[in-house]
Each structure stands twice: as structure tokens, then as C-alpha cells.
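Just the one chain here, laid out as C-alpha cells, in the form predicted alone.
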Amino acid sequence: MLAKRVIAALDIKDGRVVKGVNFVNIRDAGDPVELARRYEEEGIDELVFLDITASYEKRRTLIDLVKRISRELFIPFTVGGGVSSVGEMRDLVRNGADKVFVNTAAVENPDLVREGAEVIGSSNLVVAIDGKREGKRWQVYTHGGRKARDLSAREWGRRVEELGAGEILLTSMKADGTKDGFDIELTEAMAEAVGIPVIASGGAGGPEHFYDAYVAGASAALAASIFHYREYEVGEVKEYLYDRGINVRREK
């Protein structure tokens, strides 16, 4: 049985790590490489770096930051934000990223997922899905949560799996930054809909929330502010999970 992964997310704006609530009210949280190095020392399994304004402002993800991160870290890391071409995916991987994720560009051009999987491999391609409950379904949002799409999150998850995505980064817009827990209904629905790993994102406030996400079917769960501001250390979260029978990687 594969170990469940604990992931730290680092939202990047103007070269700094930031964090907000419900995708707004952004505040500074530190230098990305310094934070990443700390998380690696604490035993984090993976890191996700997101240039949060890239797709909105039509900018490329900063290759220089990826190079810097790859020189400093030995753990896997995923990069995304504004990635809109296979060429950009290839550049990010060539410059040290282990995986690349796409969101807005994939919704606007689904063939990008298929083409990206062919070029960098499905195992290196993640599709990020930002969902918000609208009536009886979870609606997909793009452009950093600014634009609603007439698209069901579950249906889109199935589609990107068919196109070759190797993983889904699933963020609940309603739960994001609230620390009230992951959207378990959304996580469970997506995990049941697809056969590829699902990363639960949005709402982590304590170790118990990671446990709930794994029970709901997530292969990994991601947090930001509780790690950034040292409300919990990675080891604390893993010990809590281990004590409750969740298979996690721990320091020997």
C-alpha cells in the first residue's frame, strides 16, 4: 500500500510566498527557498509552487525560481501558474521541476493535457481543479478563482484522466484558507470519479483534517498557512496520522 503524502503549498507572488483566505486577502509568508528548505528538513514529502497571478496577468512561471529551487532541494516539487504550452512544461522539467501542473490553459484547450502527457509523461503532469459548490454540483473556476466555467469538477476530472493527466490537485475554493478542514464531500466525489491520485487542497487547519482527507480517498493532502506560520510542524502531523493507522513516511 502506497504511503499517503503530506505536501506543503507555496503560493508565489513577486518572488515571495503569500497566503490568503478564499483566494483573497493575501499576506506575505516569507522567502520560497528558505521555507522549502525548512520543510525538507521537517520531513515533508513534496512541495507545490504556484505563481498565483501568472494566468491572470498573462505571465510565464519564473524559470529562474525553478532553477534556484532545484539547486537547493532533494525532495520532489511541482510547479504551475500560467503554464499554457507544452514548451513551457518541457522547460520547467528541464530546469528541475519534477512535475508541472496546468489549470486555466487546460480548460481552455483540453488537447494541452494530451500533448503534455505525450511530451513530459503522465507521471509528470498534474491538472489543478479549483471547485466551488453551485447547487447540486461543484463548478470549475479558472484564472486564480476569478472566472466561473460551465463545467462540472467531477466530469472535468474524468476527462483529464482520459487525456493523460497523472494526478489531480483538487482545491475547494470555499474551504481555502479557512482552516475548517478539507471539503470532504468534494474530495470523496473526485476520488470516486477517477482512478488517478487526488491531492486534497484548501482548508487544512490541523492533523485531523489530513486524516479525514485520506479516509475520503485522497492520496495526498496539502497545506500552507499551518506550516508557514508554524502552527504545526510536519512531524507532528505525521505522528498523528501514524498513530491512527495511516501509512505515512516517517524519519527513522
Given for the second form:
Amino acid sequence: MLAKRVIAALDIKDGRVVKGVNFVNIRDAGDPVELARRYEEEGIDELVFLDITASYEKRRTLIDLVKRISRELFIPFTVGGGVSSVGEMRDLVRNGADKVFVNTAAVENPDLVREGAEVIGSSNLVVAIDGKREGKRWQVYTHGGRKARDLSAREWGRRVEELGAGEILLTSMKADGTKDGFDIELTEAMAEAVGIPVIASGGAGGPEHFYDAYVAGASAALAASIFHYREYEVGEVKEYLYDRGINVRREK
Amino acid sequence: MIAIVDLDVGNFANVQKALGGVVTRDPDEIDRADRIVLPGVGNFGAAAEKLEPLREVISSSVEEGKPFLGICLGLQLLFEGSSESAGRGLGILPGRVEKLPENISPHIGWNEVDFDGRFQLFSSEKPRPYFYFVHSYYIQPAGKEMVVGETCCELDGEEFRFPAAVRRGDVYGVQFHPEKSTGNGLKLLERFKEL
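Show the same protein again, this time as the form predicted in complex with its partner chain rather than the form predicted alone.
Let's see the whole complex now, leading with the same chain.
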């Protein structure tokens, strides 16, 4: 049976990992490839790289990174952060990314989802949605959470599914950074609204939070700092889930 | 030497790292190779078109008994055609490619594979090893005897089983990505070199 996925996210700036890491036995804590390799050894199911570089050099450094990762790693990875054209998607996939995610550019131009799915394939195109509760609905935010849009997260999820998105990377702006757990209501609402896999993101503080996300209907759940700072190893999270009847890949 | 056929979509640096060999779309190079790997991502029709100039050399290599491994779309291209788009597959294996049932499409993530243990390529100390899948279409071979590995998803409370690996003679195909399946996948690729 298809296993629930545990995903680690890495924020990248100028080709380096942004958040400090305190891994022992790592030669270069800021090197995304070193960190990614560590996660592969720990049994991570997938990696997500979010490029937050704002400079002119952005595209080149991201492509270089994608090339290095695809040469060095034997697990799937997704990249995104400011991707705004089909050409960029194609370049990232051609250089070794398994999946590409889009966020702001898809809201600005929904056709990008349809065109992107035709070129790189539906199952390789992820749409990232940042949501925050506003009254009765979850409102979509873009530009790294700075800009509120007149768009409901559930409706947007349904729309991108129709347009050909293969997965939704769903981040709760309220939960993000709190370590109080994923936003279960939001996760549940999205999983119910769409048929494609939903990746829960934002708020992971421990293995029990992953459990809650899968029970709420997420196919995958993503964390950054608890793994970076080694509060939990991937294996510990998976053992916890396995003991509670969640189907996870425990082999490494 | 192993020829890793490049259809211009996707990057196979890690296939090459695991197997050695050359990434190529030169028919002469493929002809000289002693093994062929056809990896592939993307759209069936687009890939089939890119494959057209290589049809002959691939078909004749397979007839000679050169070990062949199709990965993901590369597996699907072994068959006659796909409901994804028009375009002619290699037709080396009889059967077609169809869309997965809606509730389990796309099939993304790690799933267990039940292999027919008689084949060295798929031997494993694990009863049902995990491999990484990412696809929306699946193969429907004309004969069951070529299916040597199956995977399973839950569909409306029932088990939906579908082929994950096929074999006929020295032609092998896998729906999953060994090059993305860490230890299990690397072992499979390693064994392909020894066939």
C-alpha cells in the first residue's frame, strides 16, 4: 500500500541552507547537499527546496544546486520559490528536479498551471497554497505571505486540480513556525475539496503532529526545523507513526 | 557499455551515476552498447515522437537479446500505445497504457512491490520492498505472464492491484523509479549490470 510520506524542507539562499543547523559530523552545515544526504540516510521520503534568493543570480544558482542534488542523491526532490514560467519549470526538470512547485505566479496567471502540466507532466507539478483563516473561509496569500488575495484556498485548490496540478503543498500561515501542530481544519478542508494528494505544511513540532495530519487526510506532511535542529530524527517520527497504525516506509 | 537513452525530458544524472555508461540519443552508440536503459518522464506522445528515430535500433537490439530496462514512461513506451495521447509506442510488448482510476491518480510516493522472486533483477531480502512512484497512467499488458511485480492502492475500500514490473526474455520494465528509490533502487540497478 502507498505509504504516507514524511518530507523535509530546506530553505535556500544563494545556494546555501538558510536556517542554521546543528548537525554533528557534517563538514559544511550550510551545504544543502550535505544536509540532504543526511536526510536520505535517515530515511526521509522526499525533500522540498524553497529558494528564497532574490538576486539576479537566482536562476543560475538554483539550476546549479538542482544539478548537484540530482547527481548526489537517490531520493525524489521538489524545487520552487519564485518560479513564474513554463521555461523555468522545464529547465529545473531537465536539470534533475523531480517536481516543481509554483505559488504566486499561478495565482497571477492560472494558465501557467495548465501549460506547466502539459510540459513537465501533471504529476510533476505541485501548486503551493498559503492559507489563513478569515471568518468562514481560508484566504489565499501570495508573495511569501505578504499579500492577501480575494480567493478561497479550497476553491483555488479545486481550480488548480482542474488545471492539471498533481499535488497541493498546503501551508497554514497561522501554524507556520509555531511548532503547535499542523492546521488540522485547513488540512481536512483541502483534502476533502480535492482528489489529488495534499502535503500539510507549517507547525510541525513532533511526531504526534504528523499523525494528526495524516488522519485529517494529508498524503504527506512536511517539517523543517525539527529535523534541522535534530529535535527528532526521521526514523523516530516514523516509528511513532507505525506504532499507531499509520502506513509508513520504515526501511532506509 | 550501457546506453542510457536521452529523450530530452528529464535528467538522468543519477541513473548514470548508478549504472555508469553514456547518456545518448545516437543510434550508433545505442547499437554498440551491450545494455540499454530507457528512462523517461513526461507525456507519452511527446516521448514517442522523440523515440521515432531510435525505433529500429532499439527493436533490433532487443531481438538480439541485449538486456533492456524501461523506467516509468520508458516502461510504458515498450507497449503499443497510450490513452494519454496519440503516438506509437515501441510495441515490443503487447498491450496498452491507460489512465489510473481517478481516486488514485496521480500515484505519488513510496509503495510496496510484490515481485515474482524467480527473477534475479528483482531479488530482495525484503518480502515487499518499497519503491518510489510518480505517474498517472499504468500499463495493461495483453498477457498476465509478463507481469513479474505488482503494487496496490486502496480504491473505494477495496484493493486495486496493478503491474509495477514486467519481463519478457531480457526485456524488463518498471513503473517505479529505481534511481529515486535509494538503497532498494540502487541494488536493482546494480543487478541490471550483472544480467
